[in-house]
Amino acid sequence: MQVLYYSADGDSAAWIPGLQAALPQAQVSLWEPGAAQADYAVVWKPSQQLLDEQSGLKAIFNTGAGVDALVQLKLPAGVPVVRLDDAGMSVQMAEYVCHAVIRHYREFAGYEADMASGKWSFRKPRPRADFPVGILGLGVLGERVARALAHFEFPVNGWSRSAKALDGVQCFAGANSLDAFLAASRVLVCLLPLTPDTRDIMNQAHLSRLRPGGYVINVARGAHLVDEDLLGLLDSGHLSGATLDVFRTEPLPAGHPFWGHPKITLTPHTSARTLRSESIAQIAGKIAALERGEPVAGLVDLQRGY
């Protein structure tokens, strides 16, 4: 069995030995132009040339939860694409989002500024009932985040394309319910896959429907958010702030208005990183299952793009 590895991040020195150890029956090698035909490809942001040359693949494994960079390419016909189910990312995402929500709700940024200037201050506690959190996207990551926020007794709303039911979460489904979901939320967390339908979904029209003083947390993809619309709503006061981990161009360009904005907290796409050992174990297990003719989880619906 032949397995090819390729990552645009250039981290093959760590991944290839790990995959080889997990798949001792296979020959694992780095993809280079003209490489021999393989049975499986394990990739992150591959080139079109790789996909064009590897016409005999049994499956393509994406080393991340988001497959938008892969599905926009021309894929070999009939070859399944498999994404990571979790691989340690959901708990990281829950940590990050809960931290961002609580930091905003408890006004820690204000306390930090006051203490830095030598001011001993007091802020009146605010009712949690006034801070309903809306989760855009109830996949594996979204469900974990929703459960974590409910543990802190925030009212939690969830929106997904198809109907779901989660304990402690008011669920909305379908395009016709999006406005009601937004109007019921004061904090908005984006955890959607990036597809043509979700690109620019956090625009002026949608963000304006959040409750006054709304707060935006984007941990999905930068292209979900229309930067200028967020800035306008922050300047008008309708939105009180934002925590952003993903951006349309990464690294965030020097001079971008997000840098230094007093109402925006930035992090460098670090909310949930792929954990290599967990990911390798999951991919190896799925390759073994496919070799036995068994179904695997995480198959991407190429029509939907996730």
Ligand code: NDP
Second form
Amino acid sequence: MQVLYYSADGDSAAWIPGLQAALPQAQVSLWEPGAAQADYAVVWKPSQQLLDEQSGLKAIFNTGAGVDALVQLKLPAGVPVVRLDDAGMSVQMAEYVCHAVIRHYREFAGYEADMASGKWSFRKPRPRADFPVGILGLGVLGERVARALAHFEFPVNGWSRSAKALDGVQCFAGANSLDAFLAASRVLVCLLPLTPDTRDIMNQAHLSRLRPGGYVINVARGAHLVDEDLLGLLDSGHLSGATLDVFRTEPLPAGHPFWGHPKITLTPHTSARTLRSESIAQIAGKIAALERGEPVAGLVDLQRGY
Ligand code: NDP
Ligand code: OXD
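If the structure you just shared is the form predicted on its own, then what does the corresponding form predicted together with the named molecule look like?
Zooming out: every chain and molecule, the one shown earlier first.
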């Protein structure tokens, strides 16, 4: 069995020996133009050339949860695309989002500034009930984040395409319920896949529906957020701040107004990293399952785009 690896991030030196060790019966190699035909491709942001040349693939594995970069290419007809299904990402996402929500709610940025300037003063505790958190997307990551926030006794709302029932979470489903979901939320967390339906979803109209003093946490994709609309609502005071991990252009370009903005906390697309050994174990297990003719989790529905 031939397995090809390619990542636009150029980290093949560690992945190829790892995949080879997990798949001793296979020959694992780095994709280069003109490479021999493979059975499986393990990729992150591959080129169209790779997909065009590899006409005999039995499946394509995406080494991330989000497939937006992959599905915009012309994919070979009938070849299953399999994304990472948690593989250690959901606990990282829960840590990141809980940290951002609690940092905002408990005003830790203010305390850090006070302590740095030698000021000893307490802020009045704010009722938790005044900080309902709304999570756009209740999939593998969104559900884990919702459960983690509910554990801290925040009121939690969740929005998905299909109807869900989660303990401790007020669930909203479908486009018709988006306004009600937003109006019920003060902190908004985006954990949607990027598709034509979700691009620009955090825009002026939708963000204005959040409760006054709203706070935005984007950990999905930069194109979910209309940057100028966020900046305008921060200026007007309707929104009080944002924590952003993902951006329309990455790295965030020098001079972008998000840099140094007093109400915005930035991180460099690191909220939930692909963990190499967990991911290799998951992908190797799925290749073995496919070889045995068994179904695998994490199949991408190309019609929905996620
Ligand atoms: P899933 O596919 O498991 O979940 C997606 C969720 O979004 C589902 O609940 C789905 O609804 C919902 N959804 C999709 N489209 C719509 C829509 N039009 N209206 C309402 N709900 C919708 O994805 P994951 O949880 O695994 O990952 C989510 C995203 O997080 C990834 O696509 C990726 O872009 C991003 N990500 C970011 C990382 C980072 O480091 N910043 C790391 C990993 C992922 P339903 O359940 O009904 O299908
Ligand atoms: C992913 C990501 O989609 O890292 O896995 O953004």
